[in-house]
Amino acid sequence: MLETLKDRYSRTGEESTVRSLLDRESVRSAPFWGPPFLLVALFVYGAVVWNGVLSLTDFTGIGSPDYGTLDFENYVVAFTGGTPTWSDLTVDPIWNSAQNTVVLMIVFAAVCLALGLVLAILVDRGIRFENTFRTIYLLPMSLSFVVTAKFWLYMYNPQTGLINIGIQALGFGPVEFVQNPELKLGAVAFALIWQFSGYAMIVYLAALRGIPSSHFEAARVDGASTVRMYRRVIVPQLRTATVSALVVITVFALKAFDFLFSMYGGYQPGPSADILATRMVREAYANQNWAYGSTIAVVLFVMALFIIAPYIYSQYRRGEL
């Protein structure tokens, strides 16, 4: 009689585990999130995984990788340059479209969160139509790489486009941004400014009019400029706006490949222009290195990491997420 009981009270006590395993709301919302994430974790996460897998082999595209013998002679090959055994031809480092990318992704970054801090506070100062203004500058963010490829394209053209005839009739000859080795990269990061300065705007206006109007208030009571006032109590209050802007425009700036392809017709860009990205798809597609392209590919994924780990650990800290 004694064990019956204490199996029937060991069995409860399982059922009312099991029941409260049930009753809890991550299983119960199970068939809503579990789908997803699991296309993701195949699709996504497990893409980059095989992604780094691949990168340690010889893979050329041609059959079947052999993962058998893996090592690490494509990141040696992709920092020191040489000739590797999968190929007889004498691969460049990617210093060169590493510091290309470095380059633009710094002067693109500071000068569209400039741009845009400065148009924030024009805007939110009460301008003129200022619903006008806001959408046109927004607007170019919802072109593609490719459309805007091409209008900066057109509009760098040395005989036709808009920015030579201006020069022109200043008594100047025309200046070929597109070809001019030393022009490329700065025509590339002018056209993406272009772009993404508006997107830059809308947040810091966001975090420009969540800011209490008694501060502003306040700092003209102790007889702060306008200057002062916006350097020493405004925009110190928008580092979070800086940081959650700053992830989402450097990442562009590292996926910039479309853009670049469309403008230039192709892998080659030019020394001068040439981001890990393109590279990246060179090697893959036109030369028939597809595991030194997917080094490249982490390469790219580390240095995005490098981007976005502070900003969710920060965000982390503050319970945000």
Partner chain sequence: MSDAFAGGSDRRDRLKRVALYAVLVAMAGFYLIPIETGLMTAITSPETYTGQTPFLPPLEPLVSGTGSFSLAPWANAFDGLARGLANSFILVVPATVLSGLLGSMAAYGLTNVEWRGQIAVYVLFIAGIFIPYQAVLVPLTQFWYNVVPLQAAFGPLAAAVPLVQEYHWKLVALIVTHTAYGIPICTLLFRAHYKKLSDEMIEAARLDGASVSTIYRRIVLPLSVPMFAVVFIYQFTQIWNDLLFALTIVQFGDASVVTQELVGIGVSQSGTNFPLRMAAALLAALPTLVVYVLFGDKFAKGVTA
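Pass me the form predicted in complex with its partner chain as well; I've looked at the form predicted on its own already.
A single chain, with no partners or molecules, comes next.
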């Protein structure tokens, strides 16, 4: 104590400001969070900003982008279609793929959560071989989108696919799934649900385990039926789990590009399964409409923000950051 006091008195003027600045926790911990932060700032946020600027140019891959003349033409084209100055061709607006993106995201997320919840409740009923069942349900999640696409391309095949063999065994004709405009998006959603519903199950299972067993018992003593008990007592307590599973699953849906690229062997899934993620990469990397691709990327980014911002805000409000 005495020493610290003496220390403090011996520091004077400039020296003490420098010392106290160096002593600050923020500065002393900077060597730890600084380098990773620089990488993220440069590659994630720097790139997002650069992409925003690129979306205002007319860059079509020749030479370097011209940052001298910036305008919102690409956004007008994205929302209304037409022939932009940088192309001789008519460019379709993004509404179709935006709609597909939203439909895919909602169907995929809703079914994943529902199936995950049901599975979690079943697994939570004191079963044997719980670890085995859990590992099996989670197994598809370890696969690459590319691999999943190959498996389901095979499952859906009109001649040799297992699903059509089943349908034909029931006496119906073979059904075309993958190239059928009416079933395409559903077929894609189904395969993605197969891959990720196990994740929702794991998240719900952990949440169920966190609910004190007295809640289950109290409801049972009251004579509530099992279904009622889950609906009235247990499910309302799963809000946090639902939000965290939903956020992760939505992010998986935004990444569905890999799946569609592999399923359709390239950038052309066709209009009824085209999502913003494929449209963006196709415009930039196949059609060389780089600036227009950047524009669609900005739209996707804004859509992602609508999911991220409320999530982070709610985490912050609950003091979980």
